[in-house]
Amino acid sequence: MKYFLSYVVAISFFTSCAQQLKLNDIPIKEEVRNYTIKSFVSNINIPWGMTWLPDGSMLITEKSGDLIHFINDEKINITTTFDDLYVRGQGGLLDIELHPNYPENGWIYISYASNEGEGEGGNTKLVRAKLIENNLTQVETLYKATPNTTSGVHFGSRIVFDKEGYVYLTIGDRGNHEENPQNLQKDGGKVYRFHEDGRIPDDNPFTNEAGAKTSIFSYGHRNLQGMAIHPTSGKIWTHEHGPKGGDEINILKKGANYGWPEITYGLNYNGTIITEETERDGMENPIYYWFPSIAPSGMAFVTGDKFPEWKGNLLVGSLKFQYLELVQLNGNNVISRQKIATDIGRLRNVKIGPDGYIYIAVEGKGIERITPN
């Protein structure tokens, strides 16, 4: 009986959502395989982040702690000194990104779960370092979230640079949605903005708010594992995991509150309602939400001329349904969805390579490359 009531409550809730704001009523099209998928780097258990050096070689993070340099068809393990690496659940060695002026300064930015500081467990950390002869050197800590916690969920964490040279980092709510996302004095459930050396920009939105963490750029997030710069507008787009339903695509605004958990299109995992509100004054609505959840991870805009019919649209990986999703856009509106690479496996990340091809990180496999036929 209780399961029937939960089902009725859930149906009633999502019927109400649809009446208020029809964002998720776009059916997904089945795959049309007019491309080829081939293994590019094999035998990586959980590839999380990837980027390319100027010589075309690739750097790949593996969640358990390996930093891999793939060059001349060979995998070379980079020597690192992350003695504080905290590997548990979703935590471990996470994202990697190059400084926009990498050829001049050599800085590489890495996020990982760290046990540095007081308390058991870990939290998300951002560092920068330089790669010299397969050794990661000159490691500098730019930010370390607190407090440490033994929770194994919601570390974030994606890294991007905007067109003005600021670096952004996502940190999930660490499984504590009651306290973290809406509290500006606490880490978690936020997007952070820094100068390239970790200094806090003077124009960050909460620099003059007493007690606030001044590195915060936006808040009210759950767990953001996708972040990308729009190739023409320069705006930052993100996606984040909802609970049961309610994964979101958002466009970041300075100082904005994205509502979690006060507003959401998702339910608790047992089917009960988190909140009956899906919108509220002063909180941002997503431009799109998924129901059911696809468990999104990795996000990239299609650029270049290798896939002209997809250019300007979004690619989003699905952990749950094990495909790559093409989210077609008209301006900021989602108008169509298409499956790509169905049944490929749990898709952790997606990037457009310097050659214009699509690279996807797949758990239990490694890096796969998609090329047009």
Given for the second form:
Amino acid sequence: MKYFLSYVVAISFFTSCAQQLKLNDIPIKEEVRNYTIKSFVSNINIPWGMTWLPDGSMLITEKSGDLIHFINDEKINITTTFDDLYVRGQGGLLDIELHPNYPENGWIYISYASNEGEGEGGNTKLVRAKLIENNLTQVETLYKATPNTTSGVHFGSRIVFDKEGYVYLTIGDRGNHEENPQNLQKDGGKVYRFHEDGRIPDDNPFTNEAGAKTSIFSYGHRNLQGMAIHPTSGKIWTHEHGPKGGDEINILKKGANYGWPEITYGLNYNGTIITEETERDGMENPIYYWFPSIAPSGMAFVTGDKFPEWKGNLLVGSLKFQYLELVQLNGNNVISRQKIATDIGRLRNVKIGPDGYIYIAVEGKGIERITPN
Amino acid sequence: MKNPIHLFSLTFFFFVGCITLEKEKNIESNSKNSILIADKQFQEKTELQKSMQRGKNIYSGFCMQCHLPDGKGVPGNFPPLAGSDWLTEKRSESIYVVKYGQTGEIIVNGVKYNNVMAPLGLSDDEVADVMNYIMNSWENTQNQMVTVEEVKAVKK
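The block above covers the form predicted alone; next, return the form predicted together with the partner chain.
Whole complex next, starting from this chain.
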């Protein structure tokens, strides 16, 4: 009995240690700055989403509600009619993307926190609209998550189109991890997939499940603020904020459960344990997790020929450590990590521009551009 | 011989007893007053405690991700609230920040911060509650509770 007890104590000691340390982690390398970082669009408080129009000008969302068109070195405020915009905590005007056939159809996709519908508070909404003479018009609602709540956290939200033309949207768990992420009948803690006009694809994974939100593509997520299509495989990569130590990179599979909050490598913010479980059958493990958390936001694969040494690797912004992280990959494995733009500020978004340069959205600054020397 | 002494002592005791009784009465009425005072203090404390409890929920939903559960923040990145000179010396500025957000350089406990705190979108009573929470948590103390009226008076 005595031995048994000490065995139990030893086991629980090691198990709890394992949660607080990441063994054999890949240390992040310090920056070697053989490139130049310069301000591209200045004075934007919280630049959230950014994209480029065919003429090379930029559209930038600012969380408090401004939609900025940066053209000919000038910032023009686009008039929007988002009367239901809900600016609270992490919520506000969020991501922006163009339809892959934008030159033909002119559709711009935007996600934002909205107070539309019943109940006090808000939840994430996806719309599409057209930009005509500095006005955003013909706004169509494609999806609005429910219920509205006054929680200020975990709205998501990123938008991407895959190579088949489906549009994906991320919505965080809205701070209600007991009810939302594992329940297919509820919004939140999910990645959603739609046709370009908001219709639900027939082959979405839960179309035949009674009561399920059929727009769900994958579930068991916490708060995803980064999503990108892999340039060669076409797969959807995401990252998500974990709790304390447990930020994840995942490759999405249709219908898969990513485990939050049943399994996680993270702890509660006060250091207490959420669950001892880090894996379970039927739940996906991340391809990489950050410990400590970096608070990831924005995600892009390096494409084009401006940064040949980085090509095919992943860029992720860190809100917490205020740098851009280059995550070097061998297939689906993370093999090294490198700091870029050390101490730049809270890094909210990253994208490769049509010119092949790296654009980063930095809170309190605006958009900065990285060009090779 | 014994009886008068007894009588005397009895009378004496009676008097003393009376005086004591009188004293007790005084004490009783005094303590009634002090109970009233204590009641009032208790009520005030309860109001503060109630506000702090609501503020704690606001804190965990809107502030904790950056300022952390222990209120210590991240030096050079997110300023501390626990033991913060800014919070104690700049009461209305602190209310302003919680109400409208913060940009530009500030110095907290001798360390420079130049980050953005986005407007949180809190109602005035939520601002008061979270202010009461951060001003009375960890080892922070304040003499005067933050009221909704005080928050209302802080204009952009």
